[in-house]
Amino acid sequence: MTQLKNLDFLLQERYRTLRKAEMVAVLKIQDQLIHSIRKFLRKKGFVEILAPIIGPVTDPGIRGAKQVSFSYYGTEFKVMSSMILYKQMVVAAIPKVFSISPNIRLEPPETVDTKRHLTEFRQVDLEQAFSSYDNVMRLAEKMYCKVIEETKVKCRRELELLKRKIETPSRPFRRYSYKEAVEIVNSLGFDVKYGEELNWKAEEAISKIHREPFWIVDYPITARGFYYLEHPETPGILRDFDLLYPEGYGEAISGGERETRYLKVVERIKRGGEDPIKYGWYLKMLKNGIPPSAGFGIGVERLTRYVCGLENIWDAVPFPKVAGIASP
């Protein structure tokens, strides 16, 4: 409670902290990160599109956060928690797309303790038609390394001011299966049951014992959303992934291959306890046929936090919105 009170005071006075040299350095680094990502993706043939902000449904796989609902001309609409369903729509027209997508997730107040959760954030969301999860993981590695390398050069003074020394990692990044990751975190004193998401503390712990980013792949079907594709040869295991930052910074990227079969998606929606009728437009699209695809999202604020070596994610954005605090 004391931490929330102190943070509330700081965020109400944001007009003061924004003027500090360190904050100015962070925002300049963030600008370079976004510029480098855009440049990299355009060179790879990706087209930037405008992300939706509202819609009849949004991504349900948001790990304990709540969606924002409101009446839109008499119909219940949601504020986007992720544009994942819409990415699948547009790759039928343009095979490689990306967007800097705004997201709203009403996180529980205790997420303040993780120091890496915001209720309003942006992520670079991309999707590629006829691509595998291996292909988009390689793309993510190349993008990440290029962006780090460029930012080190272009923002040398800002990084020096922040006393942050960051190295460009070597490729390919290390990969763990979900099963291996569970065994590692449990050896560190956690009790993660097979089939569950790694909790935030467990993610932080496995992240802390690494000096370079690493992948966790092939999550079980019980841990993820209905839109991920199941391995044809290993039922119950998905073709998906997370990239984790090193040094305790936690999750960086989440993504995978998409399930596009109408009946499979309906079955998975029902298994998740939801009503398929809510996803009417999406299911109609699947019935009509869309190309297979794979993609991922990388949070802009989390990337900024890691590159700048910041303790708190609310120092990685000019106007932070934090769970439990009604800040400007």
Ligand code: AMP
Contents of the next structure:
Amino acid sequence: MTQLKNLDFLLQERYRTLRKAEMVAVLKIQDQLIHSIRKFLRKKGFVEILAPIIGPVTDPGIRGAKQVSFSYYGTEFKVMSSMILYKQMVVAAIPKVFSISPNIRLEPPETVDTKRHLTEFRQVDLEQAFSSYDNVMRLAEKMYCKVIEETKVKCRRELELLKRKIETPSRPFRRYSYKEAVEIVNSLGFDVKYGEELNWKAEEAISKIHREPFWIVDYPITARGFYYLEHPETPGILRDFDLLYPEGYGEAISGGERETRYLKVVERIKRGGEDPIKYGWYLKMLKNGIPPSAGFGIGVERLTRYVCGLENIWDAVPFPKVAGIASP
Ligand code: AMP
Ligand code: MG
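Would you mind giving the form predicted together with adenosine monophosphate (AMP), to go alongside the form predicted on its own above?
Full assembly next; the chain just shown is listed first.
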């Protein structure tokens, strides 16, 4: 386990570490990454919208993390764990949208050890109406390569200071099915059962044996949120994906095509052990009809951690919030 006490102390004294040359370089690189992403997406016709921060419901598909609830004038409200449900609302009006969306997830304390989990983080979260998952994967590849290329040039000095060499990968990125990924991690000594998510260690291990980012596609329905669409010809398998960084940095992106049919979603919510009544406004919206869409979210701090070659994600954000530590 990471020396929690030491980490607690370091995070309490953020006003000191924030002034270090390495930290300043990281923040400048982060600024460039955000700038390049915005520029790329705008050029592709995406419109940036303001993300919601609170609401009656939020994304339930957050792998063991807890949502934050509070009373909003007597009604139970949530702090956004992701804006997925809202992205589906807005693509009915603007077919290509994105946000730099803040998310809160009370991750279990042991996630400190993964070095890639924060409890407050941001996603560049985008959605495109009438798009296939293949289409948004290609978009993600282009965006990723463009952003890396630009950042390498604009932040040459900062990357040198951090002693980080980073290559722009070739496209298309390698693709594994979820089934193949499970076989790979199990051949590395893990025991992931078909139908489960890859656990944190397994995700890190498969990431470590790669030199370039790669996709894992077509997760089983048991591993993911209710809003992903099933393959019509292979029920039980979703039209979704994760992008993983190489070198052991783990997951970069999750996304996929959306299930928009009211009755299907109600059934999936129930199967996930939740009461559909909680999703009032969302289900009403589906009944009313929304366009099919696909999209993804890329974690900004994880991207920064990878590009800067940082061991710990808490060095990839100015004011880190880590599970179990009450820091500024
Ligand atoms: P998810 O909806 O869990 O797939 O999250 C979407 C993206 O957000 C992931 O692919 C990560 O890049 C990022 N992310 C998710 N959870 C965290 C976390 N606890 N800390 C930092 N980044 C995260
Ligand atoms: Mg994910």
